[in-house]
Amino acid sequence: MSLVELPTTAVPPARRRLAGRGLPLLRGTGLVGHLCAIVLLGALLVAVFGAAIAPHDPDLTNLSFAFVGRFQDHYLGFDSQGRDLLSRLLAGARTSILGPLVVVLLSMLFGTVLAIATAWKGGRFDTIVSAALDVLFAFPAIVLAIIASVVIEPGLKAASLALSVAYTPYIARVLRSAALRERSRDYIAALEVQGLRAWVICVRHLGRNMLPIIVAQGTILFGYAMVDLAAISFLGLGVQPPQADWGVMVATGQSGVLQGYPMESLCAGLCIVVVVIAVNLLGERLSDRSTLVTR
């Protein structure tokens, strides 16, 4: 039986009333889920258009304005190099948000393919892949990203690729359990009897019915990827100055904290915290909803 065919009596009445409201993707997440989605949508729009709507050049330096507070149309003041803080926050959203998004997409793609393939094939193939994934578990994600940045070159590309590889076994293990559960359902056997090819069943039916769990896990993973990439940039191995990035701004703002001007580190850190909290809260609610639906 596919997930679409599950009886509505499996869902408590209160949950059913809540699930019928809001956008289809956010049904069942409640008011908090919708508010978090609005925050994330706003952050994504800023990441895409932030550099275009920045009131000033984010890289323009003027040391005579170093650590100057709010001044005319410079609403957040200046950093240690006399650059407009608001403009750098808007421009830095691109790497701070789109970078983790790339990590999530790549790791979810690799993890989903491996999970479905191992659940479908089983046997020796499942054993070999599971053993390889267990080896990757021995390497913490951020350590692997740091090694890649040092060996290849400091920058966002190497760190993002390394994090994508490091996150893959976590995603594959969670989704493999869901894929095995779907693989054992009657509708899969019925589709096989009809003569459909394996890849058609996996893509059009099995994978589609796993979509709520995939979305929930990807949402949760985004928060981890954002924190890890910000930490790598903070260490000087991610985005390189003078390019604007929230993690870089937290690092370069340390001198201002010691001199009594914490605005740069405070604003950049607050942006990271708000986005991570929003994405984690939304991910938890999506995860609860997907668990409820698959019962």
The other form holds:
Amino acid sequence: MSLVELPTTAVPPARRRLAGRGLPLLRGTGLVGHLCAIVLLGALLVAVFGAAIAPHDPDLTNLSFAFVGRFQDHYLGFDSQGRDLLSRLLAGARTSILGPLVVVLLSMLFGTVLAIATAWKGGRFDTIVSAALDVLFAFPAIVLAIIASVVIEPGLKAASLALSVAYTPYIARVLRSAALRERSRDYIAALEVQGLRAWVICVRHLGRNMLPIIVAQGTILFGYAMVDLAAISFLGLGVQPPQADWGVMVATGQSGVLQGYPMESLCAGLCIVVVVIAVNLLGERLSDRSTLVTR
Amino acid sequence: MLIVTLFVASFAIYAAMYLAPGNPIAALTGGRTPTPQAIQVLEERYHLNDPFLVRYVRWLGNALTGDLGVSIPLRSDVSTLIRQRIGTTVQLVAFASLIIVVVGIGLGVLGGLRRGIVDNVVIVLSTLSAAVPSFVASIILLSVFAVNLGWFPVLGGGDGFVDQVRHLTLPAFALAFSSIALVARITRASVREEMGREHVQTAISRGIPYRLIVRRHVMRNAAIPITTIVGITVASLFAASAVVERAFTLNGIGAYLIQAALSKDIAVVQGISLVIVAVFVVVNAIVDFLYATLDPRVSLGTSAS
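How about the form predicted together with its partner chain, since we already have the form predicted on its own?
Then the entire complex follows, led off by the chain already shown.
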């Protein structure tokens, strides 16, 4: 994975005013941002209720229907095992979306805590933690996930844990500079003089004021997490078949692709692409906004 | 710092694999119950009873001389197994890097210099391609160009240079796909930024030929962030190629790493992980070095050329 801070482009004054202050989640992201949020909300709903609203049993195989196209209320047809494709896509949304969500929450937690702690304490603690994170940088996320699949066991748990650890240094590095900037503000010094305890300032004030950038980074990270987690499942080291998952379905559909029936792989791939586009566009806008707010 | 990182990383890899479940004796005997004498012989041959640190130091020492140990299931030298396959991976990564540099920078410069339709097309294209993971790109390319149109071979590596290029074209594009977007985006942003600088605007107003301005004043300065992003991307391709190699059943080290992980071939996973991490670290170090030569401000020792 390569997570890079994009150079911030100059923002016209009109948008600067739009960005405003406060928490309302989507203010200043424009029409595209709102559309993306709707797509993501839909995806999240499918992830939670997908298995329940699936018209057929996603695991019911019927080999005589293998690769059959659209048929009665099987709107997308069947996969190589004769399972209803639409139902599998709906059921597969759970691991494909909630998996990356867990990864994002974990690595944002690790990353934020490390970033604020190093920015607050500084000194030797900062040096040691930063050095440790630099070593972690040397491990590409996929390699870490492969190692985890051997050490723990192939599955969603090992893959999610490995990715959370792999992303932590990226998040910690971006947030640490934001935390340092915030730390040098006068209001923090004022709170310190008032005798508030360090962790209260960190959580209630510093952390809270960093929320826009934390949300923006988390959104961008979700796209990477989704792609990497699906790739690991595609490789057979993540979610295990026959469980429905978009990454797994791209892999199991590959035999169909070679025989000229690409529906399963393409549909699963398309689901991933749509969610990733929505999340990338929203993440970009949120991060444009967050650089305005924290500046 | 480079050495320290590699050292700690190698320790982490070895320690993690040491903790991995599984019994090497059982793997060696293939399920049969060995006699106590046989166990003793095997333990001595593979140094299974030595303390952890001793084994790590021996492994690292051997690794430095190019010996990565023995794959227990295959009873074969890990270094040899890697050497047989690394060529494919290097070719694939080189091919993909070439595509990323040519298409990514090309699109980025185009979008950066021309406002309006061209720029918007570049933005839409890069947004789309950024969201297509390499394995989805593999499937799409396979389906369209190999199965339906039959322009390219479906699977495998091929023999001879022309045939190899033909076999590697689709995998290389699949691998390059999402990275093209990243490089194009950074290139566009930095070209745009340089075009807006005062010295460039002054040069334009003085009537200096456009091409000369772009080459001397814009590209020269924009080259710094572009080099950084290309370097990071290329470094990460070695790990990412595992996915594409597996999708196209290419016989590279990435696909072999996956296969070894699935069959719990510890020595091979250790060896290839170490190679990939080392390549990643070294390429990043080269990028840092290039960065300093491109931008004399970075280190005072470098003379402005």
